[in-house]
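As a starting point, one isolated chain is supplied in structure tokens, in the form predicted alone.
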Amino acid sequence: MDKPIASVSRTRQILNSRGLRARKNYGQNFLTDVSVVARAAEASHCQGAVIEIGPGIGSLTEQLAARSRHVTAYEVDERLIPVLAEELAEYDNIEVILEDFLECDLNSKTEELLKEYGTVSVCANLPYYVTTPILFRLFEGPQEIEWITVMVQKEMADRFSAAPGSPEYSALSAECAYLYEVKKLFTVPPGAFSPAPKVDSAVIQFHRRKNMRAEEGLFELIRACFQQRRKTLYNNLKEYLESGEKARRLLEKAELAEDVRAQSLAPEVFAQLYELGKGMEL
């Protein structure tokens, strides 16, 4: 039996076998490590269908399929459509897409995968770069996608799973806790990819709170919030706001001290910010 794909053995047969190198321009650096790959897997919920973005060689799809209904992955670089075809022939639930995620119709996807699988999860080996453009695609996307376990760089693990009040915790960290449940499972050393990356890694999970929706002036109001993070709140009302008076009102309705800053508020007193000032004349 071959050993898994994930493998440091079989991972340098695949790609010396075919003359291929980790693009750069694509972030791509493969996962090495079978326990890393397995333990993401195990935990992402992914019974009915999952989604994966950038399956690269199929690592995490492999584990994916040997856990799932079905699989669909989303992979940009058209090298490795052939490799994927050909690693993972022994599987029948797994459909590779030639697509940038960014740029699919993921709520045509989902209602798909949601008839004939019953359920859709995401999980997915991240690149650095555009780990928040995709992790925002989803957040706005279909709610129907209940789990999002994803690996990214574990300094950014750290600033969407702050909490109110530590020193990580940001306009995306308060957004995050908003619309999900979010946990950081394990961190990743270098050594679990080629090529090694410079930094930590981490398996973060997001898991959607029900009836929450991305609303755009609650995230805007959230980021004005923290846009100068050594000024209080008030002053930074007042700037969002253009009126000292208005972002005093606010303040004195959401009986909160003009002196707190927005590192110290839990989400649900940004909302609760949000709902007063749509109630009010500001």
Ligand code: SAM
The other form holds:
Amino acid sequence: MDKPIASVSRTRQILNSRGLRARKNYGQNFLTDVSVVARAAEASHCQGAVIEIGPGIGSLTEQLAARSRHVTAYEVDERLIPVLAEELAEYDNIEVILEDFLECDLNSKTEELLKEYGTVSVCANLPYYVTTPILFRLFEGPQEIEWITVMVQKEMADRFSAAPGSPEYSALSAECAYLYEVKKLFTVPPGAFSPAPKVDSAVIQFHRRKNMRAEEGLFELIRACFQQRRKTLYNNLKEYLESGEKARRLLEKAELAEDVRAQSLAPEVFAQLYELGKGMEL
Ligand code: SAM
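Okay, that is the form predicted alone; can I get the form predicted together with ligand SAM now?
What follows is the whole complex; the chain from before opens it.
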């Protein structure tokens, strides 16, 4: 029996026999640690259908296919399409799509998969150069994608999962925490990849809260509240609302002190501010 694709020897054989080199501009760092790949797949709630972004040579795809009813994998590098077809030939539950994930029609694909398989989750070792746009595409995408489990740079994982009051807490963390319960599952050293990235990585998981939508107006307000991190909430709001008077009234309604800073506020507080602001027609 073949070794898993994620093993060092099989990865080497797949790449060398075809004269393939990882492409930096596509953020290609292939996972070569079977236990890391298996752990991520196992944690991903992938029983129904699972969407993978960037299957590479198939290390995670293989582990997902063994655990789910169906895998849909989006890959931009056309060189890898025949490799995936050959290396994963024994699985009949994988669809590889040659397309930039940022361009795909995520809503209709999710709808199609839901009808057929009941649940849709996402699991991926993300290309680091497009981590934020890919995650925001998912956050703004269908709510039915309940679980997202992804490998990202550790520093990004820290920012996404930061709690109010901690130095890493930002507009990004507040937006994320509003939509998801966010958990950092485990960290992964550079040696688990080939080629090795310069930084540590981490697997992070997002579990969608019920009936929470990525509202453009709310997210705009959150970003405005963090606009100048050293300024008070009042000062940031004053600029955003273009009026000190409006900012003061809004804070009063929300029963917040003028010297409070966005850094210390839970996502629900921003949501409350947003609702109060709508009511006051600011
Ligand atoms: N999943 C493989 C693994 O863990 O070994 C490869 C992960 S590698 C970090 C990222 C993969 O995403 C590469 O295969 C790369 O070609 C692909 N990729 C990069 N940008 C992409 C995009 N916009 N849409 C889809 N795939 C992309």
